[in-house]
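Just one chain follows, in the form predicted alone, and it is written as structure tokens.
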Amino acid sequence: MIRCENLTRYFGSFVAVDRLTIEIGRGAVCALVGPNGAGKSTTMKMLCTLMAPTRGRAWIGGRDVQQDKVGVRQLIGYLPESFQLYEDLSVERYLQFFARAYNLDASMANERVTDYLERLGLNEKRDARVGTLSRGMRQRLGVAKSFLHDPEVVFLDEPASGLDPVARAELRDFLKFQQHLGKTVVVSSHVLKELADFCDHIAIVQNGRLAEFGPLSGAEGVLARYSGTAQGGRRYSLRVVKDGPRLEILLKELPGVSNVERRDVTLTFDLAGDEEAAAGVLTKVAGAGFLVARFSPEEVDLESVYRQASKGERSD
């Protein structure tokens, strides 16, 4: 649905988008996710039509980006980071208004109105105008207006941004509809443990360039690859009664691990071998004195799968 060839873009000299190569199936949604100036909003504004590549191609349900913009247009809903939005109508009748420059007929438009505002929590605020909603309020709006002309791909900047615990539960509820219905979604955000929830790929981009993608689940998907370590071990945490520096200094010295880091009052690492060099390690911290709070394996999950993409430590 999906497919991009080398996609780059500069900014003079400097490259924000650099030789993307991707391809997200129809019914996906895709978690696009990365620090801030990696390229993502970028990528998606390429994709959008709104800006042209330097570079590269890119498609479109077979539409290219830049051959068939009004093509592309017709397929596609977009809700960029920052949009504006017309503060006088009340939430009803800015979607109404939407739904009938779509060219929706009244009752199709009275239908999906009325089923977005129960779905995205904003029944209540039906007849308050636009001007007097909340910044999340705003976000669950323009996500509305995003999927009220029934497109087949949808791109979603930081749309998490600014909602509250039960706001982003609703948002979740909706992608999850949106996807039962067949759309192809990419997601653009910093909240990867929302993501978690709805999204079925994942494409991490740092520093212009795409360093991870593939599908999240299955034997050949991205939290199966980076479930061990590049020795075929694990990934440990650790947790000790009045900790120090002496004891990073004993696991950095034990055989079999590696890339020690601590997290706050943690200390994560990467061991190679099964449960007997588990046992290993742990009967030295404890005969080195240390008072052992606790000592598990890292279940992956996205946040560790981004971390580690970043830094190019894949196990394979």
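Positions refer to the first chain, counted from 1. All of these numbers come straight from a predicted model, not from anything done at the bench. By rigid core we mean the largest C-alpha set that fits within 1.5 Å across both forms. What changes on going to the form predicted together with its partner chain:
Taking 2 Å as the criterion, residue 135 does not count as shifted between the two forms: its C-alpha moves by less than this amount when the rigid core is aligned. With the core held fixed between the two forms, residue 62 has its Cα displaced by under 2 Å. Positional change of residue 160 between the two forms stays under 2 Å at the C-alpha, relative to the superposed core.
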The other form holds:
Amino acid sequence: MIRCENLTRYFGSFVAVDRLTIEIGRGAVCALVGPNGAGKSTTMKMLCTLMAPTRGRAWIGGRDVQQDKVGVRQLIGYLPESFQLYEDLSVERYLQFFARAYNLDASMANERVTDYLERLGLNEKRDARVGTLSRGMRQRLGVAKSFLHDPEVVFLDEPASGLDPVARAELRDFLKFQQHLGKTVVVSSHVLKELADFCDHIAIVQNGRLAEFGPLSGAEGVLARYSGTAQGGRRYSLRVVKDGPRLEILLKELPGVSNVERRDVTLTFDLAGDEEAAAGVLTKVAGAGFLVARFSPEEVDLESVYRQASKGERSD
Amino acid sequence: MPATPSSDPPARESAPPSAGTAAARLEEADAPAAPPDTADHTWLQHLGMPFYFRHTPRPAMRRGIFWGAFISIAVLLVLNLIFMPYGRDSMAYAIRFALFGNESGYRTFDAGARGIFNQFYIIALVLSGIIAPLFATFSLSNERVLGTMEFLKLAPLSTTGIVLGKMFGSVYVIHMISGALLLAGVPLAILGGYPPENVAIALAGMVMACLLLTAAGAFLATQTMAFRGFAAVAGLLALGFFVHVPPLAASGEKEVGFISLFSPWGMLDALFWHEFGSAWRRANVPMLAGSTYLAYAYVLAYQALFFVLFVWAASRKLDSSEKTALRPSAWIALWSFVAVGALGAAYNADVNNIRSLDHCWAAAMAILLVAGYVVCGLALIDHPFRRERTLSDECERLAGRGERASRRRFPLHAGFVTLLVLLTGGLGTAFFYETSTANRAEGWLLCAMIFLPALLFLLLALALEASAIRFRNFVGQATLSAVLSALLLGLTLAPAIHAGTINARFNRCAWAAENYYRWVANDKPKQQYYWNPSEQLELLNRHLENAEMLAEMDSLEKVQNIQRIYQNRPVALFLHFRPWAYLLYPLLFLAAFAGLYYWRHCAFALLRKEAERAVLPAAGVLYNKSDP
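Switching from the form predicted alone: structure of the form predicted together with its partner chain?
To see the whole picture, the full complex is given below, headed by that same chain.
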């Protein structure tokens, strides 16, 4: 549904986006993450036809973003990180205006506007002037505008910024609902835990280049790839009641164990091999007289993947 | 380095759809389901004007505008009806008499009807041709300043649609009031005896003038974001002044009278009002190639062309500020229209008592040189050199990804502008050649008329390109461009002024010497002496340059001989008395060209160094040359 090849954008001699090659299928929800200035917004703007790439090409739904701008704009919705609204219009008239700009007829426009006002909690403000809305309400209105014409692909640049925790949760539910409808969503955010809830793909951008890209879960998923060690095993966490330093010495002597790190009585280490090897380690530790409080494989979350990918630490 | 899975060939859509069939297959495979045909396809939407809906006033305001306009028109009509002629026994006459006395009012019904039309036409012109374009300009400019344009550009509308929507959608109420005024005025104009075809031309003229100014405003709005959008409004006010006022200066001249039609007031004057002027003014019907209707058609077509080009330029600039406003083909079209207009003026032969054909050629030359060089100047400013873009290209090239030698380095734009100037100079000189047999005397002069401006424009183009590459900020670019332009203009004008001064001095000396020798020989003077010829010659001799000339005029025969040789040959005369100019001025031009070309080269070299500083430290990280 979204494809770009060697997408590059310069600002003078500064490379904001450098040869980005990516492909996102229909119905995928892709998190675009990276530090500030990594090129996420520039990428979105290029894909949304708002900025011409210096080099490379991109297609949305098979339509070239440079050659068929109007065609691409029919397919996409976009919520920029910072945006301005028509302050003089009421909330309802604002949405009506854009509904007509997207060629929706009057009855369908009314239906959609009412629907999105309700879904995004703007119903009480439908007659309020946009200029009087709070930051969060404006953000909701921006989201409503982006989805109003039922686009196939939606780009959301920091959609949760300015929202309170409850509104964030509502937005998350709204995006999950859109995911169920089969829309392709590309969302950039710094709140990685929330992204992990509903994203099925991740693209990590660092210095304008793609540091990591792929499905989030599954055997070939990014999480699985980052949970593994260099030897093909996993990283484990072991907590004992006392004698942490002595355990550290013991673990370092055991075969297949490497990268032992100790924080008081909690130790983490890489272990080559499968669950049988883990059971062997546990037996030896217990046999040496240690009182084991907890022993489990370490969980890999989006944040640790992001950290490792940003540093180029993935071992394979 | 983390692997980038995207570099692996994906199962589907792996090949870039460079070939048409591949693209078609891809589109077929990945094309979204066709959206339901929900559009209601109003004519406004066909024109790309969904903004109609945004600017729909609230019902109360809508009623207020309607009734306000209705009452105003009604009051105007009533006031005019009061001024109509009536029988002395009528009530209307009594009211008129009571309010304004016996002498007020129109003499006939026809005069009254025409008066109403004139009033309504001018009010409509002010509303739609001045106020509406200013509002539309502010609307578009303000949208860019506030940042709301981004959402508009995301709607499935072409950029031209957005520009048109902002031009008309935001001020449609004003145009509707104008329409209502004309709807009331036009029947009265025809009843009042105005020829229907003239009324039709007047309406077309008004529409085109309004379109032209609105489009010009839209273009200005895409150029500036200063002063919260008011900079564009100020620009349009200035431009409007030049569109409305200067053409009127041509209305009294038979050869170029059609230029006055470019102003709506000039068109009104030519169509309806000139009959009230003096006999001399009444004879000055604006014509092109001897035809009045051709003159109107030409002006309307030119305004239509300008409208299209302004909208196109505004769309291009709104789409990307890196683009030039117009393509070379558009500049050629504009220039061609200027040439056609000039030729039309040349063929305004002495139909309708025009003094002589020579005057027509002179007028044609004036039109071509003024308007043609203005077109060339605008094309010169609209150059494709953008520092950011060129720097990006240079970085790409250094990283081994871009073209080896960037096309942007070649002065193609300078060449195009120089060619356009050569055409202008060539055609203008041809007109000059036809103006008088005296103007055919010297080939050098004709060559100078063609090549000197071309040389100036070439140097200016190089200077503009170099300053655009060299300076990061607009102020630096503009300042240096202005200074260099002034210097180069001075350099171009210097030989012309020098030659002109020598020519004037020569004429004065020759005249004085001839008088002197006639006076000495007691011959009949060529002209009446006001001073003693001997004293005058002595006075002239005090100046070194005059003495130098007078030395070659030591007898009447020699004076007449030298006059015969150099009559109407200012360049030959100049070179005879200032032979070093043969060397000096070409050398100065050569030095200017070499200096500018070198500076341009240095600007590119500095840009390359900047690119190297950016690229080389990052080599292997951002710019791995081994990468495909």
